[in-house]
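One chain comes next, on its own, written as structure tokens: the form predicted on its own.
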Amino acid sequence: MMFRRQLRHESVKLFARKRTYIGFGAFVGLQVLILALLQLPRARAAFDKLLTTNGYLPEDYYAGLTLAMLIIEFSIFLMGALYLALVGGDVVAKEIEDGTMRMVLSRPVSRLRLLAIKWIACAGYTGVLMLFLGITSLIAGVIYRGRLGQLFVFVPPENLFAVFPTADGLCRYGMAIVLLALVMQIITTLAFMFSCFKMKPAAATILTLTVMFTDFVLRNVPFFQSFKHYFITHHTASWVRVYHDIIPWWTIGESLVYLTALGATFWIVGAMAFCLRDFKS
């Protein structure tokens, strides 16, 4: 009961931060000029044209579902990478710079569970923002067409071209929205862990987006392909993989399972530098 008091207070306090919501603002601002963008004749009749050489009417998929993947697919790891970090980055950082962290520490709670207190709130902070990014692009997608519509996917990094009729199309988008909420989880962690050393936030969130970004340049170089799967963004990209005709769930499996691996390292060596740390001088 006393932990989950704490992690309620917690979560009042992280949500209660005007920092927090920016990455919302973003995703809906963002959702609005994409579609308003795609009013334009020539980024139209480019949409129209990639369907019509493939033998499929751009009138059936140019609808809510597509054009919320649409969103997802161009906005997510710039944007998401982005504001994830400042509030992973920030958590522990921002309370030893106000000076907090010393009142914290003199109740009588350990630093592994003020930590595990402190990332419970985070990761379920990157699952509301998934959840809100997949729920409002798919709300502006169907406002903006008047209907869901059927499913197409263009992932050329992915080698991915698809289609899917309504039903199974909302299926798959769920699955998806569903396995972005987990695999971001591991960018949470990477600014958790750097938030927990000697650092001030802002460093913390630019380090954590220097090794996304880096490693996402390092994977798309063709002459690194042969070892891709040591790249962390080769395993966030699973969530666009249910797209496949036959999903390759052993492949998400083992995606989900090297993260989990990894991120349970970040914890781990942010939390031994944390615990390490001489806050009384």
Second form
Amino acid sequence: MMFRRQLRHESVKLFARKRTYIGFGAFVGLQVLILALLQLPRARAAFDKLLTTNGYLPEDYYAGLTLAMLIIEFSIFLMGALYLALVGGDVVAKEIEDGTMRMVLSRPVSRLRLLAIKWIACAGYTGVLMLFLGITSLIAGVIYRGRLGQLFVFVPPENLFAVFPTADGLCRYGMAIVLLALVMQIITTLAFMFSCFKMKPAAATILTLTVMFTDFVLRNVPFFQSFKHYFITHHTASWVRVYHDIIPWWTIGESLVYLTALGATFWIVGAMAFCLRDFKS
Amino acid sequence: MISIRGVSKRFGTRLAVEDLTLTVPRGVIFGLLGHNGAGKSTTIGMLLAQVMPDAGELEINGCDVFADRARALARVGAIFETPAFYDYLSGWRNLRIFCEYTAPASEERMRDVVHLVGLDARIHDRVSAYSHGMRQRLALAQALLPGPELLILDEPSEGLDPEGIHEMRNLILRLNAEWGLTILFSSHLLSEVQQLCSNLAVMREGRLLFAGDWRLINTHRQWLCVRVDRQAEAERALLEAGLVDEVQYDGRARLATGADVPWVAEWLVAQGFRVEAIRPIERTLEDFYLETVHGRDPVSAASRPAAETAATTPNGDAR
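Starting from the form predicted on its own shown above, please give the structure in the form predicted in complex with its partner chain.
To see the whole picture, the full complex is given below, headed by that same chain.
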């Protein structure tokens, strides 16, 4: 009961801040921008050519579902980590910087419990942001084209070229969004860990982005191809694997387990740093 | 109420607190004095289990602050020099958040406390619109919500206007007198400490210089004001005769151990000086503090062991 109340208050604190909504606003802005860019003749021509050369009618696929998938692919690549790192990096470090953490810790609340509440609130935020992205992308696509249409997915790094009828496509899209909400927790948790150390909130955010960017770059270096299973971004990309004809559940499960274990490690390291540190003005 | 034994804390190469032993009796307003960096805030941080000591033990109400933190801090309220709140939320919501981390308070209790600190009219406003004084009162409200027996106030009057300082002082006195709260009060404002505390501890560079009832120490050594016809000559003579051991401006002199005012007066007359005035000067806490931190008063720092002097009740009786 008490835990639920504390979690509610933590969520109120998180969602009452204006900066929490920067991510939501930015994603909406990006959706509009991507849709506008897709209208450019060269972009449209490339899309049409890709489908026609593979024997499909572009008109069947250039609709809500496909556009939503395109928006999400670009949005996550461009801004997903940024906004999750921003909130995750803020959640502990900002409270310490502002001095509210010292006020909270003058109560006999366990530091571990406090961290658990904060992390759950962050995880909730990550889930809500990803669901928001999924739903608004679909709405934007449908509004733009006036229909759901069939789903076309093309992800070269995953060797993925797939088409689905509307109902199946919608189902796969829903599964992908749920998976996305799960795998992106690792970014929030990484930022959360840095946030527990003695550093400014901005430093925690920048460090998280640095780690993710380095991970992404190294993963794409040919030399590291045989080590790709060790890279975070290899596993966070597992959300698109639900678009394979036969869903590789085992591989997806492996990625989820890997990310969960890594997330737990980040959490424990962050918790240790937080529990052992001194809080002083 | 508070027992600190052999506590030390080092931040890197800097020793913040060194072998601190201190006892704060129940029911007193206990002052913690010292310059910036003397170790006051570190001591308070350790009492609240926010700073881990390198050595020593800290107990509140007989419970170890680190081994049994929940029980030790269950009836403790604390406010800090610059109380921080969630500015984008209302004062009421802030109170709810802070109290529900450990001890949820009823609406009625919250209203009572808000009324006590005089924030009724603005409690539902956003904290960002609060003045510094209002934030201090909100901080006091959050400290009082769990029904504390011990209130730890770290520079509570810092940044307040004279009216705010007056209100804060009266509130502290009232909380001590009516609610029976033990109050550990750290401040740079010596006049405030003088009006609130008889028991106090003086720290310098992490070391405890004095602990106990400073007014008792006051009686051992006395300052007096001497006015005679040949002032400079008289002052020199008093020093040479060993009746005073320090002479300051404007005829202020400190009596040597064993000397008293009538004796000095008689001696001056016997030496042929015409005494125009001679009167004892009541020593302020500021005098006492400066003497103690500059090591000029052998009674306070050397003759009386700190731990021994701390073991007194507010009335100065031995515990």
